[in-house]
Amino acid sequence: MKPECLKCHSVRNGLEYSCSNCGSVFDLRVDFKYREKTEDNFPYIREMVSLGEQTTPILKLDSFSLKLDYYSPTFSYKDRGSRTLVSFIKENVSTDTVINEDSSGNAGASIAAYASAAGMKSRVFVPLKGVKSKLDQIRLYGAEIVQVNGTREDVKNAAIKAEGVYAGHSYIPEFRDGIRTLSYEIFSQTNGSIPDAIYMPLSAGTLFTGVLRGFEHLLTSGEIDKIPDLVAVQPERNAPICSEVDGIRREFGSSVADALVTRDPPLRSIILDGIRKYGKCISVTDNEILEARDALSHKGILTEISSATVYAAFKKKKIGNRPMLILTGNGLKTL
């Protein structure tokens, strides 16, 4: 497995987080057959950094199921992509180097918990707006925060700027691919009977382009006959992937799903190929999403307000006769 680039093709030479031939994004395609023991998926990692990872639980309801997927080590499904982009790192830089991470949220507390699990600083550039209760947990793990008066991609063009190495999750291939891992348990919980649609929230696509990639490799090597529907789950005050899909023109604006921000993805052309081919992308309106997080509440299950946008979508469309909604952050992150 080598990263090459999306439109040229060029072989990675270093950690570049874009190809410095024509600027698109690297991705990592698996040349092997799928292999039981889940580490040895990733052939280009000796040894994994841990937190303790354990098998996220399935809850089975009466027409769907919930992936719970942050029962996971700092409460987030961005464990998966940070435990193997940095594990990535660790094996190619010296432990003395900084790793730089853009994020406010989730992804920003993973990195940096995960980094501190290495034995390795990280640094995290934010807005100057952002969710106090997940800057406090990225501080805690120990990071470095520094704030950006700015817009995104300035917040982002500083962390490249910095030095060390530049570990961005919307970008750098390891983390995306450290995601394929939820298909493959899905797959294994499920003993092969995986769910005929999958719910998922979309913002910059990790989630859906690993998900995806994961159910392709074991497609191929023979182990499922069919990809399931993959749904995405986008605000509709924030849909770019909706909107170019269906063909309908939103207004951006901010939206209580603060997690799912990303307007330009630079993993567009993988997420609308994907969801051309195997799926759909549904929008959801503020009220839907606050209204399908307290319902979920009152069945005892507290999910993070972006990752309730899944039963929002189902509630305004059932897809698939064994449905399954893939609940993201956990809900005490935003209390």
Second form
There are 2 protein chains.
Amino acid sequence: MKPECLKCHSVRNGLEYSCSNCGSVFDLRVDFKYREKTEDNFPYIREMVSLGEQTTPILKLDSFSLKLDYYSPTFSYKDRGSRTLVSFIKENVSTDTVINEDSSGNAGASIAAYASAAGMKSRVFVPLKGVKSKLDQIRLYGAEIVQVNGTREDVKNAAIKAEGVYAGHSYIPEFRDGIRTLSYEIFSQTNGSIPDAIYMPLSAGTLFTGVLRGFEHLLTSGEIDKIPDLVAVQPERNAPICSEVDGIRREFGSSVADALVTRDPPLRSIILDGIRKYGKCISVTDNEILEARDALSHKGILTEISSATVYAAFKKKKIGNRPMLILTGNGLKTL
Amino acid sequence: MKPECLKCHSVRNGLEYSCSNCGSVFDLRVDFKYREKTEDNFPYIREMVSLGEQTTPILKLDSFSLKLDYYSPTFSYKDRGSRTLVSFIKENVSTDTVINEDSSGNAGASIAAYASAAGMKSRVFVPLKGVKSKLDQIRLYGAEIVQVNGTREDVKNAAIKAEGVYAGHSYIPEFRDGIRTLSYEIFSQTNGSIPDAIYMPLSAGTLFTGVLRGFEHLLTSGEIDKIPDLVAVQPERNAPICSEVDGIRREFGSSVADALVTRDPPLRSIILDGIRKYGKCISVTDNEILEARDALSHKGILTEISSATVYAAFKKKKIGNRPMLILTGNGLKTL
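Right, and the form predicted in complex with a further copy of the same chain of this protein, after the form predicted on its own?
Below: every chain and molecule of the assembly, starting with the one above.
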């Protein structure tokens, strides 16, 4: 299991974040049959850093189920990715190397926590505008926060140039590869009777591509017959992938979904392939998102605003007979 | 299993919060052997309201383990109590009855969420001063918030007088009875090799008495040989029970532990009996609490300030060879 360039298939030599030959991102593909013990599906890691991970609950409601994926060490699904990424980095650099990440939110907090758990230092590069509670969380884990005045691209470039190792979660494939565990978990929790549609928020696409790869692995291993409909959800004001899929041009603008801000995802081609093959892309307005957040919390389920997009999309368009909505972040993050 | 007055043993007739004969609180004792299936240990409830509860993780660190009891629907251990309390109320009143609770924090949020999940309305009476994030959380679940200008006693009295049913978590025994599940869970997760000391924050004592009753049940059922040392932890500035146990008088004042504010707990006699028989009371200063919170978060564990008291106490005085610290609230609640 070696990372290869998505386009030219050059093999990655070290921990570089993009292909030195063609500039594309690296991809990581499983080359063995699905193994029942989750950790055995990550042969490139000897020992996983642990912070109290466990199977996250599935809550069945009337006509759908919710996967509460914020029952997690730093309270978002990102921990699945940070855990593999940081465990992998820890085994491949000296422990005094600083882990650099660019994020203004959940990924930053998650990588900061896992870096601390691994006994390593981290630096999180953030744009000037950020959700205060998320920045506070990053800081509490002991990360150094570096505010960058500029575009999101400038923030990323500052992280890449900094001394240490760049762990950008959209680029380094060991992050999204960790998200495969979500598909395995759903498979195992439902005793193989997986949902026929899975709603997920879509921004940089680490969740979407991780889940896709997990189910593809289960399919090629003969464990499932069919990949569920993968329903990607974007906020109307930041819906580059939906626009590309349905050909309807949407204006960019700021949205209440603070975690879904990627405009030009490096994983674009994998996402588009996945959606065209297995899924749909649904965009939802700020009003729909906020209404969905309130409707869920009135059922006793408090998820972060960006995560409520999936319920907004479900209310708009019901897909499948046994749909599952992934709630990715704890509602305390955006009260 | 019928609630009886703690002092005069009068049996409770309805849902009254204190004994009409002597004014004391009601107590609820198990009168059967421990049953392996958790819900079977709550025979007074036909069907539990569900919000995605599950076994909360135990994280093993060097010389102690942490029970991350905030992996829970409203992100604090209170859900164990609210679940039984609200399920019980739901089965004993009409669904249009309003559930009244007095709390400025985690219990209020928890009861509000379970009331919504049960299809009932709730009203949470709060003091004027409160942690904003906790109030926001209560409101999001759909509860009506009633601010009361006055003492904590005034807040309680307003809740008691309001139309509906009073569900005060320190009074109605079905709340703390639900906390027994925590002891059962520890017993089952450790395959019977329970910790020899358990550190818990202490305020109104619902956690302490619930855990005590759970282990007593396991003991009288022959499942365990000995009750662990129950180490209650209070902030130095609000340590009425520690003061009573060790005879050292401490000044009252405000503390960083916003969730540990009870000065005159109605469960005082059960708590004192429990500590004298099985435990200790340790008080910790604000500085020690904040240092402990930071030290935990630098390990990647973000718990709320009041919950970090247990780690502060553990650093001050190590009890037992296999101590476990209960972390009761999610750190996002008090960033």
